[in-house]
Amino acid sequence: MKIIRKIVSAFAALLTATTLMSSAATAASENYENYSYDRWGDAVPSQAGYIADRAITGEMMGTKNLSEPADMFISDDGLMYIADKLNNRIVVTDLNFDAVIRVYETFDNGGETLTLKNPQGVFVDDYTGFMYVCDTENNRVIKCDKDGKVDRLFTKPDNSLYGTEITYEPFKVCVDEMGNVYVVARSVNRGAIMFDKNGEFLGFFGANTVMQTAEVIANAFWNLISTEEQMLRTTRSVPVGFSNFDIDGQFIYTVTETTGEQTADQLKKLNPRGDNVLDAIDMAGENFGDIMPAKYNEFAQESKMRDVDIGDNGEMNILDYEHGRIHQFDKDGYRLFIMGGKGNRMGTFTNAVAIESHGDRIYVLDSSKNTITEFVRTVFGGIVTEAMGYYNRAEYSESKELWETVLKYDGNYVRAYVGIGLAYLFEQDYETALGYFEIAISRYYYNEAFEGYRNAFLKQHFTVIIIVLAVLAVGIYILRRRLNKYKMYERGI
């Protein structure tokens, strides 16, 4: 086994050092640097999983330019819907970004007509074909058909666990297979509002926790010992409120702006009991920004995650307007790609603020720029995807040659060390298995095939261990008769 890992490590020593030159060609027709983090937490250069294609205007789509646009969203028939927040419309239009399909500026509410004001947050129902519309400072989120006319409105919960102090500035909304409505709002920090699909108000889904550092510790001994009045002046510990979310499936995806020491729900992964799955895989409180300090590049901020999308693939595309890059995770939270960055060229961003995927494509919209920005798989990204796919349907030896040509790309590249890995303890070769785990510093896989390969050992030398125990037990039992029968006759017994 330590030969193995000798044999693995110089082969991706070699490999990093073609890397790093053919990484340099490609970062030169790119306007932001493409890295990644190796198994220490170094950023490193890396290959490009996309690349920036082109950025979209809404004059491009044959409409007026959008002006601070918020969100976006992309229904299962491939139409794109934008929330274009000052212009107060829904813009929507096919993914060649050459027409408008429709405008939506007012809405039939039965005979009165809706306007929008800022609204700031969109999404398809794909079952049933409503749009939902956060409207946001007109305090309402807006249920329509494809024509624009009203079939519900989900207004401020007339409720007491509501409670009567907190506003209702709803700014983005999504639905599940069962009709329920699940609404982020300022000021809330509760979690997500929830109704179901008649407009009732079901709850809070999901909150954030507080996480126990020494200061919030140490509020709560003062408060224990403090006076009414004293308390009123000290800062409270409260859970912050959701940046935005997804929903795949039964899952919903949250993200928050976490900051300091409080990043235990940058990511939440939630079932429908809103229990944070990611727990299960010890990925909850993982760092899905950057990793500082980085020797690659410097930050001088804490990422800061403004919105998720989930892929066609299970692959978490996570959006950090902080630094203006993309983080993309594999399901289990193995980092892919991190692409993007700060500033105006193309592929990067000055305010970040909604990403969408579909098919090989990944979209970003800039509120500043009021563009969007479509990105393009790269042959590299291909490859992982391809044995991504594998991977998902649990078919590891078939993805074991994708992962070993993704190594000959990018010897630093962990996910490839883990997928080849995989396909070994599927074939249960756990010898060279571990090797691989070892390499990636992947703990829960090392452990599983450090556990076959202690039950395949005792299994193949069960007898021989069973007949080394026997004499061993029979020489210990000899041995000790002997000594004491010497222990008698010392005493002249």
Second form
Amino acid sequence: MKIIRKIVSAFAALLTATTLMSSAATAASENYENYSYDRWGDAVPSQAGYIADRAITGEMMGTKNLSEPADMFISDDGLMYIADKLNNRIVVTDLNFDAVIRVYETFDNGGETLTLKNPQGVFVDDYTGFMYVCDTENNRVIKCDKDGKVDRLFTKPDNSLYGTEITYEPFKVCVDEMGNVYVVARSVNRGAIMFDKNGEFLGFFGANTVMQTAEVIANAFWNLISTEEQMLRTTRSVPVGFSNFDIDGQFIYTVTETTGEQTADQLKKLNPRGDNVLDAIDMAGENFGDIMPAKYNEFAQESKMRDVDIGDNGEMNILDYEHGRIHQFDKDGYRLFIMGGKGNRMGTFTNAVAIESHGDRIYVLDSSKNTITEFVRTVFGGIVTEAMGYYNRAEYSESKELWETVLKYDGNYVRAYVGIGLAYLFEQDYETALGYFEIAISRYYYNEAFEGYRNAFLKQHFTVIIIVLAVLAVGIYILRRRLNKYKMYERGI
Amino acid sequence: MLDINNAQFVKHVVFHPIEGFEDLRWKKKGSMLIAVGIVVLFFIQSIAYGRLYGFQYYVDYDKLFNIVPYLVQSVVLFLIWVVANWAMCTLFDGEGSMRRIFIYSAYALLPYIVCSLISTVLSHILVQDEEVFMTTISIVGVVWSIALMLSAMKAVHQFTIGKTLALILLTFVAMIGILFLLVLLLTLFQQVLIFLFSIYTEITYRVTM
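Now show me the form predicted together with its partner chain; what you just gave was the form predicted alone.
First the chain shown before, then all remaining chains and molecules of the complex.
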């Protein structure tokens, strides 16, 4: 009897141990693949930088459920503003999501009461505290204070530059430090509509370009010889208007749902002049989405970018609604993490529309599940972020040790090789730096390290090089003289 | 005059683009061995250009190495050029034999091969800002080789310049034709193989049933 009890208890212990282990394993794994791209652009398994923690519904916040929410914004004081599209309201909650702080349904415009109709964008100016709401179907942007008192309305510009035949359906809004208001409107492809703080129309900002693909050139040729009726039927070669943007300091980041071969403007980082600064570091035209798109029914599904958000360290989170994925890049456009996927489980999305980040958390809004999914940074993600912090302050040597830890977690992590390489470059150990940049395939930095390496080499071996050159010159001279004498001798001179 | 051996004649031909090949023609010189050597060098150059380029300029997908594209780009292309040129020259009453066309064309390629090898070596010494030197050297090589090739075709067939240009143009057309036929042949043979294999599978099924 005792033996049997012993066996049973041992068996039970074993069983608990295995279940514990397997539950630990499931806790660590997500409902999607964690991957990254290696230096050749092939997908490789990777460590998770963020994991989905919970999904929040409207009821959990203590209000009625969201209905096709379209946008959200987190202000510096840690409040989240949600544009609840079909409920025609703006919901404000703190980041614990246990109680709604305020719901804006009406706005007071000097006595007149304004209601919203399908609002699709919300923004809060952290400098002045004013809230901007894209009242899309009412064709206006409302600027109001915290009490819902309207300060100004941004309606369709009455300006020949804007054009009378173009509609004005604003769906995203941003405000820079100067108080200039940037509005993205549906079917406006000349860039963001720019107002000054008094509501004066200034012009357009940061228009996309049309890439000269074979189709575009062919269309231009056919348009020369075809009738007007035929021209209506050909595809038009016009730039795509961008789908969303975010502002961080002086830079405006835009994302565009690129289609087919028009991939140039997927992600842009624009300075106040409207130039894409990602150009300067060899990153323009880079594929910021999935390099090898998933193929279903033989049609490749290209990444389509819906939203962009800039984190505390300047990292760019961009949201690809086609695959339901979040791609995170550092401020120079190097890949950090990929997370999310398509589906109905935790951490996957059916129609992801907006992304925001705050501290070590990333929030994604799904407009058909009507939830906000909260991603939390993992230990691995924390190390990368800490290293990025040093990197951004140009303390490369301090970040070296952290990057080496990152490589212990994930030897495929390309960004770590760049980080270590930069540290060696900074310490003027060019030869080691060259090795790291070669692993990372970072031609831009490799070139810099190579220049340093070459200069150091020339400086160090200057005398030797000069002596070798001199000896060679003299040797060749003597040899030629000997040869000439020999030839003359042969010819009998 | 010009009592020089075959190896010295290569130098003479390369540095005298106008009359070099005519001299080669009237001295009835030109070594097949050297010509084959140059074609092999051409093959090596195409690999070096694709694989050994300086990292700051060009990064190749180096997970796998397939020799066939390099072979097609250099040796096969050269052979097709020779065959097409020979086929076309018979229509124009050209004097060149296949052997001579091979030798003269190979000699004419030399500047291009050497210049692009030099630029491959330079790509390990220069940084991105100094790329203009390499581009210059490559362009010089290409232009030099084109000039030599015109002169070579003119000498080997004893043509006028106009006729030579027409011949080269027609050679390109013939090359495209030959390549098309080659690809067609390959695909058809593939089809035949698949057909035979399916018959084999069918029979084995019947036999084992």
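Because the structure is a prediction, the values reported are computed rather than measured. In this text, the rigid core denotes the largest set of C-alpha atoms whose superposition between the two forms falls within 1.5 Å. Positions refer to the first chain, counted from 1.
The Cα position of Phe462 differs by 2 Å or more between these two forms after fitting on the rigid core.
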